[in-house]
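Quick heads-up: it's one chain on its own, the form predicted alone, in structure tokens.
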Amino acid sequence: MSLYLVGGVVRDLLLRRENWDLDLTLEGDGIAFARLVADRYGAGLAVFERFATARLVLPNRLKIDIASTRRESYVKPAALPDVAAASLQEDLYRRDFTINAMAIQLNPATFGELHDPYGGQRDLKAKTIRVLHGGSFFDDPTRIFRAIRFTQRFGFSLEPSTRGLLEEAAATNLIQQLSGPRLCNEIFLLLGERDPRKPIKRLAFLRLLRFLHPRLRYTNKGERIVAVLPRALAWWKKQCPDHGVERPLVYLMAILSKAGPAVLRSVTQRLQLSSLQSKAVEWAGRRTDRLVQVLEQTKDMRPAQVYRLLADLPDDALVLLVAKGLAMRKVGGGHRLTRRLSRFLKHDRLATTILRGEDLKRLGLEPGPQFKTILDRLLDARLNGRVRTESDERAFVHRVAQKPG
């Protein structure tokens, strides 16, 4: 049976560039090779047998798709394909540009070959985007997402045609017709670019953020923020190294960031976000900007009312704040915000009192909802510098529970 390797991994090859995302194609029963496969190496293995595909995980972590090689055909626009064993050649022609349609086969007697009936290779040189037939956007609309992001990422252009038949299909409703979850992945992917600026300007000059919602805009001010979240990023990494955030996600509250709550709650569901992710998104718009205002405009702030206004935003929240920070200093603003940002992530995040709850018992008092709030005081205390010692908090607990109230 032929063996090939296809897709991205053959393109970055001929580029010179790393990729480790390894797609197998077989002429034969590629779900069969992946099982034996699977079993000589010891490899997790999950099968998809409506797409005659199978995914092995080594025990090094790789990971190694395999297939037979296939031709597809769409009963509708933007629906899953159905699949049918066809020929290497008929497989590659089913692809979504020519870029991506060459394969190396791995057999030893002819290891290395490259098979490119469609020249990809010519248009790596020419640095072109090629789609391999007229239909390609209507079939898989999510191609538009691709061919953006591959225009930026090396920095090629898309070949005429290709440009027309794709600005054509961006101008219907096709790309309504995704799933969540589909529609979700190409865009965290282009937002995931090492710079989705480009690729997020062409998303709106396209119009294409109407399918996020009707009404949303990339306006001047979301422009800005996302400009300078590559500095906010890299800030947040400094600050703090053992929190990563997702950084689509972010570009993504960037971007609605003159959104109201309801056009925040609409973007969630129509992407199907998880409820972490929706909660990160509720910050996106009004509420980060207000705190923005608090934060930079109120000169007298003790630590504690920093960390009561900052406490429950997630992480991601936080590095859009920092962001709305940085766009500021063009006018001149943004430092004191920061600056209590840091104060906030270095010192008094994590900050917490010696007292729990089980020491107010044995301190004689009744509990109830009084606890909570003997304990929030006594943390504000403490993040002010009015208590250090857990001699000095027993003495404010006393104290706070002997006044009425």
The other form holds:
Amino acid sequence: MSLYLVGGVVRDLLLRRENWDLDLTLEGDGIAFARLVADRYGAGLAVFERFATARLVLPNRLKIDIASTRRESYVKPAALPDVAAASLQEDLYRRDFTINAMAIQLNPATFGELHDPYGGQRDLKAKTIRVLHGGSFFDDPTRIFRAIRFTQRFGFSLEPSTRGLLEEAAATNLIQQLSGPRLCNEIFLLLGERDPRKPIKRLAFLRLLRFLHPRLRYTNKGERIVAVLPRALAWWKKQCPDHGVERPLVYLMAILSKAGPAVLRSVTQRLQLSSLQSKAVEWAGRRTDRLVQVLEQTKDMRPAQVYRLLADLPDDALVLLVAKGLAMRKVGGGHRLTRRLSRFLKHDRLATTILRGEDLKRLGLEPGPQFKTILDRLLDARLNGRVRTESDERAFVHRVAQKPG
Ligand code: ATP
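The form predicted together with ligand ATP is what I need now, so please give it after the form predicted alone.
So here's everything in the complex, that chain up top.
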């Protein structure tokens, strides 16, 4: 049987970019081969019979995907294809772009031999993204997003006739037919690129945001926020290294900056976002503009007031708020907002009281809902600098307990 390393990892080898997404393809029974390898090397094995593929997880945790060489035919555009066994050449022909349609043989006698029937090396050298045939984007419109993603990542250009085909496909309603999870996956991969600002512009230029919602526009305001989002994310990472945010989701929120509640809900439904993601997107839409206004325009605010406004905001929405502040700084405003956000994120966000419910009991207070009120007031006092030590806290609790409310 002939065994090959195939697709993106071959492209990245030739570009000398690191890539541990190892895809193998076999002229023969890929699943049977995967079973043998799993036995021989003590690897974990997951078999996906429906797709005739398998995934090995080696003891060192390296993952390897194994498939059989196959041809695909698209009965309906944008639907999943019918699959049949085929030669390597046919397998490469079903792929998206020439640079992703190369294979390296792994059998010992021919180890390292490169198979490049469609000019992948030529296009890598020319820094070009080129489809393998004219129907490519119609067969699978996710390739529209993939093309945009690869041009950005590698700094490549679309070969002119590929550009024409892409624009033609983008002007149809094909993408509309993609299921929510497939569309979401492509959008999130695109927004997850190291710097997705240009791809977002490209999406807007090709009017592809209409597939999120027909009324969605990439407004100047959205663009200004997206422009500073890399800085906001870097700042967040520095201030809150233990709180990772979902970068693609934050970019999506920024794109949706001007959208109203109905559009936001419809986008979260179209992409079938999880309930947590949907909540973050809808909150961000509903609340961040109002928060910007209050935090920027209110003259005197105690730290505890700022804390109460921001404490229950999801991390992704906080990053968006930081970006909105930075965008305002660019046009001469946003000083109060960024100062208050900075203090909240650096100091106050994780503040806690020294005394807990148990301590209140020990101080002789009757447990009940008033505990929460007392502890909230205690935290506010700490944030505002009115209590510092444990004995300050005890004295404060005594005072509050004597005159509740
Ligand atoms: P990335 O580096 O973003 O993971 P990739 O191309 O390396 O991209 P995958 O998306 O896992 O990795 O795809 C692996 C290979 O499978 C591709 O290089 C390409 O040969 C093929 N492929 C993936 N998606 C498609 C598609 N929509 N149409 C045709 N071929 C595809």
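Positions refer to the first chain, counted from 1. Rigid core here is just the name for the largest C-alpha set that superposes within 1.5 Å across the two forms. The structure presented is a predicted model; accordingly, all values stated were derived computationally and were not measured.
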Comparing between these two forms on the rigid core, is the C-alpha shift at Gly357 2 Å or larger?
-> yes
